[in-house]
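The chain that follows stands alone, in the form predicted alone, written as structure tokens.
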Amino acid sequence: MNKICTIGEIMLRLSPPFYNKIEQTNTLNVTYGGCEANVAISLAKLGHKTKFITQLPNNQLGKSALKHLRSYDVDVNDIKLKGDNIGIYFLEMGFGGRPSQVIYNRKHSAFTNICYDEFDFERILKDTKWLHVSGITLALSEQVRETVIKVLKEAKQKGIIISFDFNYRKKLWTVEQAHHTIKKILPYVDICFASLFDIETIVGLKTTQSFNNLLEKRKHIFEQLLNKYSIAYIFGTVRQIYSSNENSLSAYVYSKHMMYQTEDYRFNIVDRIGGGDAFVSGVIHKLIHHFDKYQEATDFGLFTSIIKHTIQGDACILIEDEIINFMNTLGKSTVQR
């Protein structure tokens, strides 16, 4: 079986229970999460062979993160145990009109010192069909950026499909820093997960033209990106926030020759973290064997994201049948097993 490989940081997640703020609690709920780790876990649950590449400290925290990944059948055999610190983030869950808050403590984590030459990427990529990375990973350090760019170059030479999720976080880097790095990797990208903000502001593909609505503007801006780079598809979601516990989502896909937009679906939320990663995993799940089924991939990705919001923790841990049954309850039955 051809595997899906992801590269990134898995972090220790600490959250006060019962929607409390940090100063109200003496207890923190513990789990692990991170963008590319979430994608690897979700795709493993969907039946794929996945490998996660990272660097973790050689202590109980690092080994507990390995145990977490192994419990979902993610291949961790090439993870390096080196360094002293694991990345940590504190999550205060929002409720009603109060939004969730995230505090990062990851500046000097073991992953920020990852080195390309310490991994056998020739072997790691040998039977890889798909490689996924995100902007969150690129934001962490110059050494991480150098390593990821080298891996992308090697993967491109081997004909591996490369997907990239902008996943911009202003707490991690500036728009200018993101622009400088992302323009270096876009020539290697086949599938892009992006918003209008990502393409217009971070990539810098702006326009002075006026439009009747947002859909017309998005189509115009996305066409610029598709014409500039060898990107097959741009996928994304649009979120409407009614409260911290009730949102709606729709999804879209663009190529040079078409666009498709789903309906908007409103839902309740248990845990919003990882919703975007679930969308990515749902899209990859459908495209990896049928690259032309972009509409089916968009639908399945959207509902994978929606149902993830009902699950505690960072990753969607449902099998395909559970997601399809959920789609059918909402009357969306275009995706088949």
Second form
Protein chains: 6
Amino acid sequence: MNKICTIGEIMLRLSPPFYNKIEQTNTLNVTYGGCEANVAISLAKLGHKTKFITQLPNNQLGKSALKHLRSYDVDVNDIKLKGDNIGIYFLEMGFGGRPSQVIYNRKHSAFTNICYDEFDFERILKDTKWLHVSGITLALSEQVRETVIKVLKEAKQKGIIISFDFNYRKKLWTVEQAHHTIKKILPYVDICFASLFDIETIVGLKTTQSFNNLLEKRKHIFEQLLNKYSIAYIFGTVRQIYSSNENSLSAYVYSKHMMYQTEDYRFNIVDRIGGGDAFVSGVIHKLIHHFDKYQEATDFGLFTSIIKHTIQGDACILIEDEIINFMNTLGKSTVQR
Amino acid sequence: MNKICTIGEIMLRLSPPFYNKIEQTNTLNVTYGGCEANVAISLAKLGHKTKFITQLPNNQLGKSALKHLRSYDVDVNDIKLKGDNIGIYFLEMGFGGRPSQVIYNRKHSAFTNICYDEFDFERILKDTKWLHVSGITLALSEQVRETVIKVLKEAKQKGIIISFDFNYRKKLWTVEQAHHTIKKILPYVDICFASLFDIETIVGLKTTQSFNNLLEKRKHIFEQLLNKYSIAYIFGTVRQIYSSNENSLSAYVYSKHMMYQTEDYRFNIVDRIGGGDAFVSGVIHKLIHHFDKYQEATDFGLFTSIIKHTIQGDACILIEDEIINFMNTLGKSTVQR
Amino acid sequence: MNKICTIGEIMLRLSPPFYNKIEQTNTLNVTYGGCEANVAISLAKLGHKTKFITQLPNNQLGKSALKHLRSYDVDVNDIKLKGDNIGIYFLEMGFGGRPSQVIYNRKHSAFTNICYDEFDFERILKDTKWLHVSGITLALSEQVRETVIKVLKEAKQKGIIISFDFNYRKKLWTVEQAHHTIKKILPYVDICFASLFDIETIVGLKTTQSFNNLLEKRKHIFEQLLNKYSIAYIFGTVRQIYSSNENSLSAYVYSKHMMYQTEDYRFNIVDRIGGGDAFVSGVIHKLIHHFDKYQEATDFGLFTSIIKHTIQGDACILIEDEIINFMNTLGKSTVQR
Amino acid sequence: MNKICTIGEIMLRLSPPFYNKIEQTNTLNVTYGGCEANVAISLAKLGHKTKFITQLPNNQLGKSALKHLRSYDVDVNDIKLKGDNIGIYFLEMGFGGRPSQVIYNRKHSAFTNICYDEFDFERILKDTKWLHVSGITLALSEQVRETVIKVLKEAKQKGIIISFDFNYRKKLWTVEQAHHTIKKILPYVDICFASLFDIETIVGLKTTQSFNNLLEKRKHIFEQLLNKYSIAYIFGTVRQIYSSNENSLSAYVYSKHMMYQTEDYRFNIVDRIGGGDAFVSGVIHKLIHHFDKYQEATDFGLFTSIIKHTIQGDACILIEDEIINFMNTLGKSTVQR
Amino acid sequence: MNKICTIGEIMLRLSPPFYNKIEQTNTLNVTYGGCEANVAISLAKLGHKTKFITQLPNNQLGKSALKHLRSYDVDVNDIKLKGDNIGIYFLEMGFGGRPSQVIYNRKHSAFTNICYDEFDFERILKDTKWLHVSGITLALSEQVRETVIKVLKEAKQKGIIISFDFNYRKKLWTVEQAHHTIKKILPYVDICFASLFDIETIVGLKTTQSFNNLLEKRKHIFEQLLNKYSIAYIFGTVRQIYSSNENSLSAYVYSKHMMYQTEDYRFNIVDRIGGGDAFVSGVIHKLIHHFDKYQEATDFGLFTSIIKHTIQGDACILIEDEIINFMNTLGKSTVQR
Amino acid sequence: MNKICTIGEIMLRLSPPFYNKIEQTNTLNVTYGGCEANVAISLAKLGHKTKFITQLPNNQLGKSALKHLRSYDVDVNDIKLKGDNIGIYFLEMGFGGRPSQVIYNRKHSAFTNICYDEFDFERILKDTKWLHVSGITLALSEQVRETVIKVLKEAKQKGIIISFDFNYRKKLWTVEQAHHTIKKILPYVDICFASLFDIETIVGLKTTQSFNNLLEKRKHIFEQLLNKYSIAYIFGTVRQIYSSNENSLSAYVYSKHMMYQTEDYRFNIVDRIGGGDAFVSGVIHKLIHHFDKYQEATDFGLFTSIIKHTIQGDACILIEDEIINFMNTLGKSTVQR
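Having seen the form predicted alone, I'd like the form predicted together with a further copy of the same chain now, please.
Starting with the chain above, the whole complex follows.
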């Protein structure tokens, strides 16, 4: 069994029941989520040994987040309990033409004061095969950025596969800030989850050249990134929004010598949050066993992402058989009884 | 800031959770609603100074209705606390092919005994720019009808703009009763919200003439009304029902010298109740600033109505920016984070 | 099996969860209750064939009340579905020093328009052994009073045992109104549930005589009633209130030739409503089999009442064995596993 | 009024709220369901006198199931209270591409030890016009099978109409086991609810002949069954699954001399469980009055089934008018107020 | 009507239902609370015109707090919407021998960055008769302390009565920090809510003298404070804890020339939070009308505090009649029906 | 860190909210519990490395039980997923004089078919310092009894400390059955949790001798057991029941050469289930470190048990500091803020 390690913030997630707005409710549904935590949980459900690294306040809130992770069999033994606030996000579920709203209450959270020296990364990364981190984490504070870069350096030296998800959030940092930091990250990255916007605008690989269509442009821009850094694959999804309850997704992968693009699938949504993290989880699940089966990884990632949209909470908590059944039936599966 | 005043009944609204029927539930979700109260709340949310006039029992039920209105910044200082029962309506939410059911428990409510002389309408209407009332209110009792007619007379003398929404409910009165009362109302009305049915059947402007289509017929009938009374605009919506969860709406406006008809938009529904009141609110919101921008008012009214269907409860509680964002994206808006 | 018939109003009961006030909640717990309906349900649970007579609106609210009664095996076949409003009461549960509050929303309910001629009482009362009615019912309207008096006359002719519970509610009628009506009722009554206040103030059997204590006074006053009417027994309870969560009760019975008074028992309370109706049920349960075992009836009535206070909802829904177990252990019973 | 009797298991049904998975919830919604119990409840709601025969443990769980049935006016007087466990099924509601999951916890339930001699079927079946049973019941235990076969024999002798729903569940028995038992049942059956799979694979009426389409094949296979047994009609539905939230259904009926097939209707789903039982109920409702109006029965059955999908819980609890209104509007019905 | 102004932080309060611990729940009950906000709400309920000054983030969380205050008729027009986080506290309700736990998640909240110059205190304090602030507010940040001191200075110049509640919280600041700040506050204070600990340890008025009992000591220490500053009254309560569900309280008042001490009352508890703020509210309610009726104020404050413990949420939301009824019956009040 | 291993059944526990009876509710609160599982969870919370051995069905129900255990850091790696039903118990919470009721639905559960050979006990017991089992487990089936006896033999050989809790449940087996099995168990037992009833009636160490009081009798009987078997300590508690909400407990320990008895403490109750298991956990927690500190163990066990009664669910989930704080304050602890 290969060990996978992710590093980031896990937040308390609070959302009003049944499409109410925050001002209408007097109860909030509770769960926990955060990009890298979601990936760790999904991969644990898919059968991997996963470890999550973060910092949480040493109180009932921090410990409840630990309990949540532990219940999904994520290794929490190296999480540090220190600091004042837990990061919180409030989620007002959209419906139809009304978009979902995320309200962050995470500024100055315990995680933003994480310190590299207070963790034993030498031991933590031992036997680790894969390390995953996202741009959201990098956006949180200078201390986080310093810590993550040190961890990536250490991981690179140990020959660990490093994946990075751009996941740009404009409520957290500007394009300039992201550009400045991510440039330092890319030399360590083996697998990258990115959109055209990420590479063109954040990395800054713009061109004045004109293209017949978006696909050609993406191919051109992505090739530049693949030429510049030692990145094996760029994965991504393209989303069409019909309403808050109905989207479609297709997925792609690019390497230096090939590209692959799936069909577009339309689906209903119970909870969209974490759809991207489920894609990452599905891709890693396949790639960690067969690093060259990029098509299979893209397909599995896409369907893991789509079915995540039918699950309450941030993480896809289905097992492999359930995802395979979904791929085979495309949702036309009867009641299982 | 212009003051808007509405007069009518606010009821306790009780509905079973998650599409259950009344006989299946042992909890009821609580909110408050009523045609003119919904308009007052929506307009307050859109930034207007609004006052609501009604009569409620002087007990915890009446006071909780006050608290609800006050929480949305509606001026409740002239509401009279007197009488025995609060009007209640039970709402069994429909789903798919099963229609929603409204069960009224409002007969003999405190409001039906409202008395003009017990309110200081001289003061209440001072500085008021707009007064709104609906046909539901007129249906409730003879005392209500007398009071409303006196208020309209008073308002007319003060030069207040008067809008009237036909809102015919066959569970509350017959076509004959409505005809008899509304005829007395129309001379005071500046803006009228009406369907072809309302003008043809309730006002009684039928014709034996034949038309190529409904539009021509509506134009003909509406012109008769505009010729007969000093009504500036007739606004209305046309609804297609695909299921309890999916409808479409278009909107129109007629004046003596023009008409305007929007496209038809299809949408998903969380709570249809108050969709018409949201249309009224959106129209008033625009018209109160620019009385001649009827097209803008129709569009804004339509989208306020459509997005209301995604909100729990009777009233649209979104702010102007949220409605404009919806108009711009037509619901294809991503999670806001 | 003896048939017991009760006549009165069953109301929709709505109460906020967990000691919240009405203005604080946005959900209400739903059940149904009313003096004579509670007695019918409890007696059905105690193994009797019971029939309940009332009038309810012919809509989902009326039918849900029927469903509630039927689920407890009360015969609802002679309930009339007619009228507009269901009677509703809101219950704000008190706690500690804060008293419970009942807010009635029952004026003009369907039941208040009940009409003797629309029921087939000839058939309904056939084979009936016992008929029970309370003062609350008499308070509701002139039509109710007329109907009940006709029913009592009919029942008397058929030799049915008639029990009457004074249950004076000052929110429903004045002492004068009660006096006027109850005087007409008493000639028909065999068993009467009454307090000293009821006999002294409502019946009007005051005295200027002085007594050593309340017991002597009660004995004196009750004897006057027993002498004046052909009443076999007067039952009643005496309540001490320590807080909304803790009361004590004792019970008594008087006939012409004896009296019996129980000890006073102190107990905790989940839901006090219907405590008196449970006493009535317990007394009838014993007396219907052995009309002379008044002591046993008083004891069983008292403990049925006390344990009712530990049950949510208006009615005691325990079976005989559970009440006997409680009498034997006085609440010192361990977990039953 | 004709008496209808059904025999089978009623289970406690537990399902997580709002599309959560079992591992995510700490509350479960409670109702009761089971093939023949659902049919009894629906037919009671449609105005028939229905009796349900089963065996339940003599504890609060068994008695709560009784209370549920009684609340819908199903006659429970011949249900036996005996045994240890109540059968339970857990229902994880699917959404979009994620299918619903039924987890049975019913092995060795009280019903599986039912014993013919402990019921007075002579009396129970007296005045019964129609008896219904399903294949699920036969799958449960040898004792159940023995009992049902004796009941069918007894019913046949009394001239009662017998309907049988194949309802094959692979989690409960193998095709071989079903074949062996159902062969013994068919000689008693007058009306049979079956799919092509049921007749071909379970009854074993396969053919090597080739057909232009499924309709022809079904016609051929069904005719064989009709020729072999004295079955008057075979009814069935054909379901298309678009997602867990959206299916379509058409219905058919075959007799020796005719067939009838409805159009296919697409619809939204709140709760699919019991859709088949609603079809059975609708068919029986029509056929019991006019045994030859098979087309009307098929149509009414189909729409009863479709609208069941909009109702929470296993049984269709609508009255005839509501189903007729649905048939007339095809779901395009406005709010009823 | 006199205007009362309070300044402080209102927090989102989140607590698990029914005595669960945070790690056990997946829903949280929502309300809002904070020392001075509670006082503002209670005084509004008691009939006063109250204004609350704070700073909240300009998002759904800040606006929901506004809505909460507005629903209780607190003037929110001068609250500033600015900053990132809303202060949050989690409340794990204790039971029996298990104490309640408050977990703060309020560090760096929007309020801690409040800036005097961004408010128009000249206008805000106009017509204000009473200003109240607590030690919790002073503990939050240097910016808060600066702002409050400027406000107090301004208020003093305007002749506004200033009350101050020590409310020392060791989780927020040390005794030394409190001492340093409160010394600067006391010269402005007219009414002070304090315990012996507050004056002895925080103000630092220790003595080496020995006393016969605590009362004598308190008298001695309090007199020193009254001599040193121009404080008219020191009010306070003494609490005995029997369990998380049962406490007792007595209250006292000291001025230069007198003291008054109530009896000790024992009571049951639904929600202890805000008990002290209710005492403050009751005292101000009486004193604002009759500044010399300190005994009446102490009594009314004590009973307002005791009955608060029976109310869910931070603030006493009862009206004057309800508190007077409680004082008269000492909780031995029957169901009000 | 010492490893503790427990073996038994973990059941799904379902209970109606807020003191409702099962027949009144349509939601059930979900948790998991069972004697030895409770001990494993509590000891994990107290800082020990604990492993739980059981057999659960390989479906969502079994896996949710695993998730529950894992969330509390109990090692579940040797739990076998096999079989049909999960054991379930329904808990109707008593109140006041109404006792709690446990309704078992566990007959023929997966655990009852446990088979020694399908577990690798050689490896499981390696490094184990303490093994705990209870009489409930032995009552479940012959296969369970065989397995447990083999495990005890194996453990004894490995020098593991073995504790046994009689926990006699009359709903599960007769005294004779218990006698027969427990006789075989006692030779392996080092620590035994037992009442006088257990030793006298189940072990059968009766005497005809007369005693001055229960204490003397217990001493005499217990000494016989200590003489007959190589049992180091007998621990137990004595419970007084005042009501379902209020009990008192004292605890005792006996060895060959001493005895110790605590005072009796009275307390309020939220959830009594698991009180005995908490006592066991507290005793083991202390004894595993210092086998001779029996007094300290008895005290700590008693207070762990008492505070368990304030926690929802079967297991005490408090950490050592919380229990020590409780011992120091005896529940007179203020809000911790």
